[in-house]
Amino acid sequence: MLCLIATEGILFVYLIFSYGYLASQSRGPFVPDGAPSLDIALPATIALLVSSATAEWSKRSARSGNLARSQLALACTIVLGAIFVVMSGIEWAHKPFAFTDTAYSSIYFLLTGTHLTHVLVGLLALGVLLALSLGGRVKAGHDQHRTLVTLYWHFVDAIWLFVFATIYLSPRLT
């Protein structure tokens, strides 16, 4: 796990460079309207963050032996990543341009395409985990399974950073 999750890294430091060199060969204002609103981004951001503490929460109370509450904290995890997801695509939806209309509007979207991508990946490995957890398969035994989720989960919730000190918050310092 550790060594698919560097490799997902390197994949990200690779994006975020594209990113910063795409801005650097720019002849005039790379993000053609300015910053990009944080009107939808920051409450994500935030539900995103947050979800990383119920995983964790999620963990801790299956190894105290508390699988109700362990199976609570997750589906928890899988709403607030599940807002993340539709509040990703209310602002794609919103975007005055498409994946190929400038440099930066392709790296927009694959930058934060890749992202979304990653999260489905998590969101979908902590329906399993919570699926399994309710049918009795996963038990307060088996904190190897949590562990992986949860630690890509954090993954995800950590790679965000970077790209949301990316896209969100770069343009404003320029």
Second form
Amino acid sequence: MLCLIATEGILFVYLIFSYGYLASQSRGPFVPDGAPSLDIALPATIALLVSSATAEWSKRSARSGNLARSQLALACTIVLGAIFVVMSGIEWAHKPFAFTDTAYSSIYFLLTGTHLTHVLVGLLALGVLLALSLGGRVKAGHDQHRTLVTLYWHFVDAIWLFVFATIYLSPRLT
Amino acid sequence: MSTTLDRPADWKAPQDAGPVDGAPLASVIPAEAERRLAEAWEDSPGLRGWFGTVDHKKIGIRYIITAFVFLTIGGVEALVMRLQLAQPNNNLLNPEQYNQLFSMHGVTMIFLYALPILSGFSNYLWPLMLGSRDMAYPRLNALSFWLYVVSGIFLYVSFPLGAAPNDGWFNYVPNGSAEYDPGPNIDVYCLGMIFLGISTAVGSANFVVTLLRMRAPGMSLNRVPIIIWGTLTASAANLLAIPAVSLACLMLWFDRNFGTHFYDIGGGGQPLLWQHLFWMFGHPWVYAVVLPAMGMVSDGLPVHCRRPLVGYTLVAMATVTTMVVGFGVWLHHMFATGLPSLALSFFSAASFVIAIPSAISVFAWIATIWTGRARLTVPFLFFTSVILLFVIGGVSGVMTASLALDWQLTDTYFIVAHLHYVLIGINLFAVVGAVYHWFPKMTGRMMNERLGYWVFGLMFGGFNVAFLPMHLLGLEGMPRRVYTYGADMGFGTTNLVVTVGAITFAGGIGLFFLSILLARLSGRPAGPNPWDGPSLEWSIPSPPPAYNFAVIPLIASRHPLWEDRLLAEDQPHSRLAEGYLLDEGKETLGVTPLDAEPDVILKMPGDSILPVLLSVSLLPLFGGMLLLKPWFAAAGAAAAFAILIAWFWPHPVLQREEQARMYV
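Would you generate the structure of this protein in the form predicted together with its partner chain, following the form predicted alone above?
Full complex below, order starting with the chain above.
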């Protein structure tokens, strides 16, 4: 799993490199209309970060034997992750440009889209884990599945900070 | 069976730790235990067992056979091209056919032969050399193989349809963009590369974890064979490099099919971004296809010189250093693209640095031959020829690291000569030597020695006749990737010589395949250790039983089978017939990553059809993407997801592992 995270993490490094390369080689202003607004992105980021905390809470509750609390925390994680997905969707819908307009719009949608895909995969995994847990298949002692899914979810959340810094913060520096 | 026995008093782990709870140490293996081991580790009978096997030995041999099939296909492609180039103004092929041939030749040899063959050997050899019963994730291992087969088929189905990739294995943009290259050819390339990348990535992850957790107790990191270092380094590099090319291919696919602007200068995109991403992957990959092969030489050559490898630590460090430097010099493939001169100078200097670790390995091999008592066996000849070809390929590599020369030589046949010296010289010659060396272990039979000399003569002679004159062609200015040349250019005679050499070389390989077949049918029996080798795989019968080691041995030195001649009597010796007997179902031992202290009993999964199903389910996914049929692709994705749920379904037997310690 750590190897998977290494290889997925480096994928984002190459994506951010591509963003930086296209920005550095751009002849005119790279980001149209200045840095993107934080109105939706900031609350979405907070929701995602809190979901990491609830995922950890869920894992620790299970380890201490409290399966009901673990399931509740897991449900919270899924809801928070879903909020992030919905808010990202709203942000996408409100963009004045489309995927195929310019190099910026292409890399913007690819970078956020790749991350969003990882969030969706994480949500699917969390959903399966919750279903298995409610169905009594994964009990309190069964740590492996929980550890794998939680680790992946933390990774997805942590990588968002880099994507966030690239898309939303870096244009503010110039 | 749960009583815990003490380990032998004179055997010491690097830091002595207590035995794993519930793991019995055995000194005399009861026949009953061996029977139970065989029962637990043998595959199911019939088709289910054939498709479902997770035995690393079977997967390794299948990898090797499949890679040889692709080598043959790629070789035939090369021969057809050589026939076309044998005389000026030839019209055996038209330009489009020639484009597809050289593209598929490159893609096949590099992605479908060179790396998979090394994965095959590593798959077969790792657990045997490490003293384990299997790889860390057996089902992932099978998945990696089946993905390789299915993605190879995906790439090749395009060929009879005339839609094979036709822009070289590097597929430079904008030549590969929809504007200049309409049709499905490049989409096949893009999706095929992503598909194949998944196979390599999961295989690589398996190698990394296997090295860290599956060694025999006492086999600390400075006691593993060099091939392990080579494959470990290559695997770590794969994990870090493959996403670059997958991303580059994904962006190109978007550009071609949906009109995005990643590489399209019109919308603010950058064609050079392709080259950056491709070579960030492509350059480390060059080392990924030679470092494990260099490891084979480092482990095989000393056996035939009857002494340990000179400078083990230096060679291991050089392996890792090569790869670290290799990640930093991708720009030297782009000297002719008009980059700033400061960047060029820096990358040129960095490229020279890579000669240092390469030279360390070469000097270590020469010193091993020099100070050993060599036997002129067939593997010895092949391993020694690697040194010579590596030096020639290395010298022409240093030449092209120089800016002034590279500007003259790039895109000429000089580069073709250089890369074939490196790739065939270090990869194929090492592999053929390795087949001669480890064939007795894999099948229990020896290959014919006299036929082997003929194979070597034809291959070595034919290779040099084919590729040495190519340097001249390049210096005279013959460009690569052109389907023909004029009679007045003076390339005719040299090209004819090259073609004759290529046919001779192919004849050698044909004879090699024939001798494999003959040895398989009627080779003389080999016994467990025909070459008198020092590493663990030679301590068990040939071919090895399904469970590899009846007891997991206890290791005290780098050369467990040579300790009687290398170690003083009062030094601690390895225990090969005395160790952990794990026979309660399919189980093996996990150790701590650095010191290899016994840590946990691992419950291993049995044969499973899931890897095949998962690989096949990706075919509609990628096929749907190729044909732009979203529902087809979605069906494939849904099937893959369902199979993944089954894959991770909580299993009562496998769950036992985590009661001791779990790792991710």
